[in-house]
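In structure tokens, one chain follows: the form predicted alone.
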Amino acid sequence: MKDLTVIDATSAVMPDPFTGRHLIDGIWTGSDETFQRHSPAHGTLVSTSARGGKPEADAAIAAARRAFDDTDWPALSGKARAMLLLKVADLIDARREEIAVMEVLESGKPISQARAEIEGAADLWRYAASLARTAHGDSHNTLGPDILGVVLREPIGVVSIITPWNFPFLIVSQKLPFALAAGCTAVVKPSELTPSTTVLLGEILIEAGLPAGVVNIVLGFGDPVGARMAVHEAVDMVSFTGSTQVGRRIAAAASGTLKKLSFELGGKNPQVVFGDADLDAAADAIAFGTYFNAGECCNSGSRVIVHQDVAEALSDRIVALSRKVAFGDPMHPDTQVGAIISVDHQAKIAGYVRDARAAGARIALGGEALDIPGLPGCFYGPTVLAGVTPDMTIARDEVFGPALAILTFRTFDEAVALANGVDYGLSAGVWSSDMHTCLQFARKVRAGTVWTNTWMDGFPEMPFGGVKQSGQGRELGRYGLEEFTELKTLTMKVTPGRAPWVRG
């Protein structure tokens, strides 16, 4: 591993720990019990949050059922929202190195990726709050002269929000100021790996003007926090990232009420490159899409299925490309991958890679732990595997790390096969110079997004989500907001009368 790009250990000064606690009914409250977060790069101690339990999680949900069903927050005009959801972000502006640094610290990922995150979170406040003026129901006015027909878009109500660690305040960023901007009220709880950034998204919530009750945040873990939050009666609708299999679990507990569940959960995204493709641009988009956030992201781009006439060359610029990618400290700016989440996490990535090579694998790179000088925390280095074949574990499994497998096709139908023939259907990549090879591909491909000649370009205006086990609902765009609300069907006869049924 000695031919890589490796950043050692910075000079670069910790923060005192942090303190974390709930925030419920607009006022911060502790518990009995706490938890601590240390840094995967650093080791030292980045936090101390209260531990939640059934109680403090009963306890918000009802301050956010009084504050949808008791004030004047549903029926409040988009542009008041509007207003309100602005200054969040320009709050988030305003403290954005502070937000990112603690994102480094907990979460393990880049200094420069984690600044971009932020301002890319006070981007979604924005656009949301354009949303909260500019949605809107429908009307039919072709339905007889007696009858004028409206359709009212109305704020689901209770939303308990529930999000992952690796991209902790983006991700919260996606989904809680659309149901704001719909009028809804919400309990949110973040990963127990990266609480921090959660808890200072709550202070400036605060310091915007945010209602007491009206966004209320619970510390603690997916049993019994998110659980209580899954099954309560008053909650109307969870919003969850994460695995599909805790997705499954979530389903299953919520199925007694009935409530409305989105879910954005695992991918295995292939990115399939045509024989004619730019096999530079190509590569570097698979690098990209490999070792962004060190893999562990659910748009990975963690299979390449390549045209065998190509797959050589294309193996070749890929390996050469990662030996540039710079690893180590996260808090050196010039780091492009950091830290694994955790000592567990990256055991089971290991396991991954060890699993794929016993069966019959080739590691092109790659494939074990990367030591960085100065740090005693979890890295994994860059892994290439070629020689992959369909039934192997991890050209069907989620890895969620740095580690990328290579299979090979030799015709379209067969690319397109090999694209659906896993569970998953979050996101497709297509690599060629011909637009009817990429528009024939996108057509078929079984994904919710699909990117041509180019990989995880995202933007506010665009939805996301996927379809067979990575989920249902979609996140952004206005259908973002849409997800948060309900229709109305309002029947209003128009003139004096009605026709009689009962006759005599």
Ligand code: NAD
Second form
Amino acid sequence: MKDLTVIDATSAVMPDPFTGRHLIDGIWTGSDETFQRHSPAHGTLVSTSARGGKPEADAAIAAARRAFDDTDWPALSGKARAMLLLKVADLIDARREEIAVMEVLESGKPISQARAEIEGAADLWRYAASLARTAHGDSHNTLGPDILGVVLREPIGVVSIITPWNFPFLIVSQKLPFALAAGCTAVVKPSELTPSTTVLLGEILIEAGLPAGVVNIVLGFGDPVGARMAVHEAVDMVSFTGSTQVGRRIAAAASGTLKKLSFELGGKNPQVVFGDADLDAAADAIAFGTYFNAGECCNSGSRVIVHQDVAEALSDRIVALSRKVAFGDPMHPDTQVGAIISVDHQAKIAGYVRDARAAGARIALGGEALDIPGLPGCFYGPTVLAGVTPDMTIARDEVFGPALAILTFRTFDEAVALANGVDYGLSAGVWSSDMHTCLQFARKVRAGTVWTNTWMDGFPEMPFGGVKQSGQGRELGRYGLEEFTELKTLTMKVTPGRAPWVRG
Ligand code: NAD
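Output the form predicted in complex with the named molecule next; the form predicted alone has already been displayed.
Starting with the chain above, the whole complex follows.
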């Protein structure tokens, strides 16, 4: 592809391959079998990990159960819990570079982005520490002279935390510190493609003084490890981030024991651009939403729905900006978009683009793999598809790659119908210089998050999650801790005696 911005292989020094083990009841343990991860950009061996199965999952769940039922962890004061979480945050900061490099080599994301994510993760641990001290229940002093009602907020118990490969350290940090702040214990299973930064987090937790068994880590594949964590009767809740398809499988498996489920799943997020929008700002945000993390992002703004009068002007701007986005070696500090996670996934992206073209979409840019000089890995070029219609697969499915679908609308109602006309409902954006248009759209769109005249700004204070098939439950904000709690109603008779029920 011509006229793109490409960053060739760097001569960055790679660390020695990492050996990952399970953390079960405070002890690092191996398995007879192992699995390897090679850098999707460089092809080099990055890590060899113990390959857990049902025995390791069961041992980890039993350890978490004991730590919850038989130790004073759930009853620890908010202050003590907060101090521990703050220590973890400081240790994450101290090891930021090591964690960031590992994240780059296993996931293919650019180093500058990885550094920012690890910094953001430390901030999440700090934010959760603040919640540990401020979370509380409720009281009812209006139930009559004899009764005082108290609503206690208690930790839900043992939580299975199952995470994906696209933001390995950030996503575990959206869950685990909140679960710990609430007083839960956990078993964590990272993706088999990106296991090692979760192991580094385990080292940090031990160094920070977390008691044995409170957090356990099992490495391995979705089936059997994740599947066991979903079905086990000693688990009280599953907190899962990943594909909608696997989310459905977990819901079915967990139904036997009716445990609580929290799901952060896929998205097909629309950015709706009205005729009076600032097209330069919108185009830049659309480029960001399309190419950030190579489009391998639940929040990818992979669908633009633009008023037909400005469609061409917007599309031209997006294409021009796309050519300037730096694709290449993720170890180079200037790279903005790195490698695709795997050969299989690259083929899946290419398939979506091929099908869209066959269905009548026009390739305004790209539509093919990208060669990065000196690197053997998988790269896919910036891709813009115009003339997409709502019936096309690329307008409905989560592509999870650097490919944008552009659709057009004529009226406000049509824009809303198009935005809501897919199975997903994670996030949505609206661009207009009229705040009334933005607010009306924000109220009508079915999505967990709506951005007006911006895209993908996130804050620990603001809850995040999806509607429809994008998930259930919320992370972050005070709700992020509340997810990991259960309410207990305490109804107290505060005056002597009780009016008898039995007559005579
Ligand atoms: P995935 O569903 O394939 O895997 C996610 C995790 O589930 C992995 O750890 C995997 O080993 C495990 N798993 C697989 N099969 C399982 C089973 N039967 N039982 C239990 N666990 C099982 O997802 P992925 O490919 O790693 O990640 C990409 C997906 O994640 C995308 O769909 C993306 O939208 C979604 N995602 C959502 C959010 C969000 O916050 N909504 C954030 C990031 C990623």
